[in-house]
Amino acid sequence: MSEATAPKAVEAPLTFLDDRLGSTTFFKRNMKKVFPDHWSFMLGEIALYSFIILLLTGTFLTLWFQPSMTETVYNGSYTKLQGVKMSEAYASTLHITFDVRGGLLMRQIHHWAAILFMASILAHMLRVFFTGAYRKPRELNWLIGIGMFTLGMLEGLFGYSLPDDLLSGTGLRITQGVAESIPVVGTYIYMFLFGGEFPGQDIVPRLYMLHILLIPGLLLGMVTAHMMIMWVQKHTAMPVKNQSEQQVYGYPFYPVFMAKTGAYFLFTFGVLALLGAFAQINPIWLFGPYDPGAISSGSQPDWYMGVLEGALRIMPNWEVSAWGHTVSFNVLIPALVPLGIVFGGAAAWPFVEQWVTGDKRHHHVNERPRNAPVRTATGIAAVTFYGLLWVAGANDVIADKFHVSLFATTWFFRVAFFLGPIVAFIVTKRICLGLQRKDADVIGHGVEAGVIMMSPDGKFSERHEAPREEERHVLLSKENTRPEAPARDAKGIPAPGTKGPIGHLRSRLNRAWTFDDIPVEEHPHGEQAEIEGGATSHEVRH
């Protein structure tokens, strides 16, 4: 807690709330709560602000949108489509775009906010993963984050399916195929969503209800739970001077953090307003109403659905038919397996890491990515896996722009799908270990001062100096590998957790996790003392 006190204009309303809600001094006390300061901590807040803007602009759009598949004839302002038969959903979207004052701007801000919402959640989750901020006691918040990203994908898919234009209709056709590919229950899921033959009359009203009521409600609940847990557990901090596992070093909620967060909200809104005003997105009037017999070239889904698109495109055409039933692995596997690996693996990772390392302590200070090579390499492998599938979703565009065969790009991604993550893991781990050696060298030998000295015998050497106190604190924040507990005690009795195949597996994984760790530590009576005494690199003993 900060020692600063809020001015009377702020403290009086908080006292009013505390007195009437029976919260003693909860509000007043938490105005002094200290938050660590780092630019990356604002990534999650950008997601929160985007969500607020989504709710506001979405409310505006619901005033005019008609979630109906009833056929009508368009007679609005867009002359190129006048007299064309279309659904009321598509006609009302054209009405919002061309006839409602500010409608196109609101539509575009809404769509850009959805894209920024998903991008900032992903960036926030990557920051949390690579710094180990998900470790105990924050596993629940990590799972909530994964759930929010998954729900965000569904919310986005349902949202851009509502206008019933050619692009969204094509996406719904893929959704229908994915639902029907699921063995046993697929047909029931398909009928529940569409209510009959594709596209039917029910799909848009049902998606609309899910898009504006159920999923936003779930997301709002998750955001609230996320914030409450974060408030109680405190925010994690970067390893800086004065920061420790027991003490939070940063700025108070009032006035510094409130001023910063207010500025970030305005900044986020400003960027989205500029994008909505000047960067066209999803021009449905160019695509036309959905027609099952029409296709478009070069069309792409929003970026967060690109991974599914890529998986579908590179999957071989595998189908199995037996006893009158067909299982379409060419749709089922790409729809479930890649995202299952990424999100299932991400959800299990905190518990797997805890089990392998045996580290069940509370952690409030983040780790530098280089200090956890296996975690960082695994994360980069997952990013490579995801990124390759995402790029594969545009293989037709790549083939067209670079004048290469479409089949060649497909086969390239099929091979890269397996080799890319492995190569990424190996290269990333070697880079992390190299950076650890560099840190150990700086602590052991000091930093290069840029001063060249000549010895009496004519040899040249560069003078090394001790690192700055702040840099030294960051480098020494690395926790060196703790020795694994002996598998047997002095009497030869196996330790708990080491018995059986599971125990052997855990022991081997633990050794793989730590065997090449580079210690970064001071040498109190050795080289460090000589550096601080002014010795040159040539004179320092090795």
The other form holds:
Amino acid sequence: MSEATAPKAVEAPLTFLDDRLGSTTFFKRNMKKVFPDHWSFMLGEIALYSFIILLLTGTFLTLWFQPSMTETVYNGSYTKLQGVKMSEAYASTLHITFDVRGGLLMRQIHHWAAILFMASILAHMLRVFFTGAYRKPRELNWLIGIGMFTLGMLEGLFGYSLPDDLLSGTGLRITQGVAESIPVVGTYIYMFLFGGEFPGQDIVPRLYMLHILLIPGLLLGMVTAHMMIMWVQKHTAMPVKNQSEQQVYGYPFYPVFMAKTGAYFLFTFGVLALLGAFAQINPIWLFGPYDPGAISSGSQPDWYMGVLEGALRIMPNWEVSAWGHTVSFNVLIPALVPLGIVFGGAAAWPFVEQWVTGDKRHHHVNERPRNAPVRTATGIAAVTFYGLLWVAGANDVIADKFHVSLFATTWFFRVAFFLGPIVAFIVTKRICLGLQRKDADVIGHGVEAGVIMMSPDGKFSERHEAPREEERHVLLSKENTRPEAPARDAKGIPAPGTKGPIGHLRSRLNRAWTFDDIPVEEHPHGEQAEIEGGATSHEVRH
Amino acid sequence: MSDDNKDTAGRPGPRERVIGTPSPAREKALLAEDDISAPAGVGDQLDEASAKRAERIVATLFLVAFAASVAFIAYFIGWSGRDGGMHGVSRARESNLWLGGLMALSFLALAFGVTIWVRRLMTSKPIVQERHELAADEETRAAFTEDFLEGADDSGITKRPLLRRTLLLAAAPLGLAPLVLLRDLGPLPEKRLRHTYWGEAVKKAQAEGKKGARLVVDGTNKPLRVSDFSSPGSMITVLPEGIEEELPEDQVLTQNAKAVTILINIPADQFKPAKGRENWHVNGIVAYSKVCTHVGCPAALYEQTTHHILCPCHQSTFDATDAAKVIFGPAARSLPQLPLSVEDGYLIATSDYHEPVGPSFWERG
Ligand code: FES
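I have the form predicted on its own already, so could you send the form predicted together with its partner chain?
Complete assembly follows, chain above in first position.
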């Protein structure tokens, strides 16, 4: 092996770099870095590649886009709007669409990539949450992820505001209304954001700067940090055979993972090109230039803004005026509270969980969702909460499609907003515990082999067999909870961490986390023989 | 990135182990085994016949990608550029389909090719690596702390509180400077949000000895006669006279966004004028601000039979017969009403709105 020489085309640049940077040490160490395999580990990659595609297509668009609200009369090749007064921003978007070759394609890929970017981040975050992959030492990456999703929402909002068509103007108008509702400083924020009154002349150039420089810059930094942290900490693994807290098992970065991830990038780009070619998105030429007095009905924001939209729709019209001041709870609460709960809650969760369970260990092997019922149930409750608000953002469409009154749908969502998450929590927890019971059963009594046996006295029973090795490994990945030490020992001295109201709360939460845990464990003796003999099998009745 | 990924596959020597972690179960044969669920086809040995087949498939896909890319370039230069470039919707659509389709074909063919390559032709075996403790050991930490304290000591920052405090003092205003610098982002709100162009138009008209400002139809800018708007149940959007002509160009849209007004003709028998506004309508013709009091979308939909004004953004519904009171949805306040009258047969506004239009804000009162 040691005599092997790399081809000159490879050797020369590597030597060049090594002489100057000492890079070979790094390459040698990392070339064969192991990446565990699981389909859900690819979700984050889709987000990464969508981001790269956003940067590429976005750069293309900047070459022609004019971020200016100066009025101009359109005389490009789209005949229906010829002679119409519009902003240069809108006119240049029409120009990109109709007069730049590939312009429409780049616009559509850019928009689809934004949608995919947000969707894949969300899917990735759900995967991370439900498998407990955010646990120590990965809390930082979890926080960065939440930050990226939040910034992504802003980036998307700013992005679709840029073309200055009717739809984007309406989005900006709503932004203005929300800004105004902020107590004390609302009107100042409004004036400073728009450089005067809505819409003014400044908003598009300002959003443009934020959209193409500041936020992508921040995102790029966060993406880099996210990946470096992942690299240093190594990827988590699913709780399957050969994976342990001490070792990671999988294919080496070079060549397998590199090729796979390269293919993934190509798939992402290919699918986005397909969408850009065949699925029309945001046809701004149909909406016309922004006009404060006009609106097209049935206009919907991009999906990731749907939660805000839904919250605004189902909020009761509470507003308080007193001592010469007005507070619009009907705008303030839906704009801040739901997303505050979801993102704030998500950010705090790893630390709260650590505090409640007292588990300060490192975790590199993921947990199966069923084995952390409270976490899984909370996650599903949050998904329900988010999902309900999201669907409520289309309550007019629902009312129309299903022929119910808007009034009824609104009240349905108002009730479901409170009940849905609770029901989801309870049901999910039940399901998790049921699955735990089943696992315990399989480990304790084996799996039904589908072989019916007759005993000498004529009883029929089904033979049970020990589960396969791989399956056993997965099932036994469950960590059975140990009861905490009692709050007070025999002498009445409180255990550390249980003192005071906070300690009391912690004890109670800890109990709630663990009390109905069902141990999944192998019985030390005798059981094996019983399984083999089929003696523990259930009777089969006729 | 300073982690150490020693590849441990196929190396019989003892592996490094982090103190405190259980011994890696070397004997349990963690290395590649037959029953390890590796992707089909990956392994040490390739069956040469099927490998050949896979190679041909991959190569074909790569050729397809190549052809698609060449076709993309050819189409780009040749067809989409013919007759001097693109023109209008149909050409844009056509070129979009070809360019996007070929691009997708090229990427996807490559992607499938690489995937098949990985799954059917790569001979890498799965390997195992140690996960290392991330934290530094006690010794390193202690040494670091020592160095840190020594540095602080050397610098004198701990021994000289005067230096420390004045440094902090000097830094504080620098933190505020960026905020101060942003002051000129916009004007202060002042009373801006309380007036619309209606006030100015009325003032101008009164200076000319008239009673009020005429209503002009949005779009055509024609002043509106009562007789032009006589059929009950209709609704149109109006603006104050002069808003297009007399304002500098860059302010038209901004003023328009506040002054935009809906005019509705309600059958006299269904109209309930509000207290103190008995003479704000002209035979059931009323004017309300079109800016929704929720977050400002145009309340643009009007249901003739029920006389409901509906805002399409979040479905706030206002009763046009009853001072535009909210009857459903998240808006909290009625749409402001514009006092109307007639002069020489033309509809006029006799004053500005008596309250700020649009969404609520802190200083609104
Ligand atoms: S802006 Fe009119 S209902 Fe929200």
